[in-house]
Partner chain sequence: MVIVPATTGQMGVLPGHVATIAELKPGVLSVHEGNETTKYFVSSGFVFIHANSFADIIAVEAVPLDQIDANLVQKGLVEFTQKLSSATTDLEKAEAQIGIDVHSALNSALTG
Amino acid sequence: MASNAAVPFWRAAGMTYITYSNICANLVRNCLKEPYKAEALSREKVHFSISKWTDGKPEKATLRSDSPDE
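Output the coordinates of this single chain in the form predicted on its own.
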């Protein structure tokens, strides 16, 4: 039987590892001094495209951005 004593604290807090990792990354980025902070924040932006498929062929792709300022 597994012991609950070995449970990571992020799991005990009800978080996933990805959520915990994102929180830690944001804390580190906010602690950086300029110009490193601006550089790190610019790498945080994510761009992706979405295509709807009809009859096995993609329609025109839509470019999306997942960044807080857009």
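Taking the form predicted on its own as the starting point, write out the structure of the form predicted in complex with its partner chain.
Next comes a single chain, given without company.
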């Protein structure tokens, strides 16, 4: 059978679709006019708690609020 169809350039470079889609969305948000841009930047904010698990138990959780620029 034919091999897999040509992959998109971003996947060939090791990027996942979700990363690609989020980059596209960020670029569009950065090109907006003013009142919309501020609202858009608030959509980019993330706030989450992350903890590593060992032996079935969670270690201490860290809270993170990454800015859009990572």
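Take the two forms, superpose them, and find the largest set of C-alpha atoms that agree within 1.5 Å; that set is the rigid core. All values derive from a computational prediction rather than experimental measurement. Numbering follows the first chain given and starts at 1.
*Asks:* Once the two forms are fit on the core, has residue 12 moved its CA by at least 2 Å between the two forms?
*Replies:* No: residue 12 shifts by under 2 Å between the two forms.
*Asks:* Taking the rigid core as reference, does residue 22 move its C-alpha 2 Å or further between the two forms?
*Replies:* Comparing the forms between the two forms, which are aligned on their rigid core, residue 22 does not shift its C-alpha by 2 Å or more.
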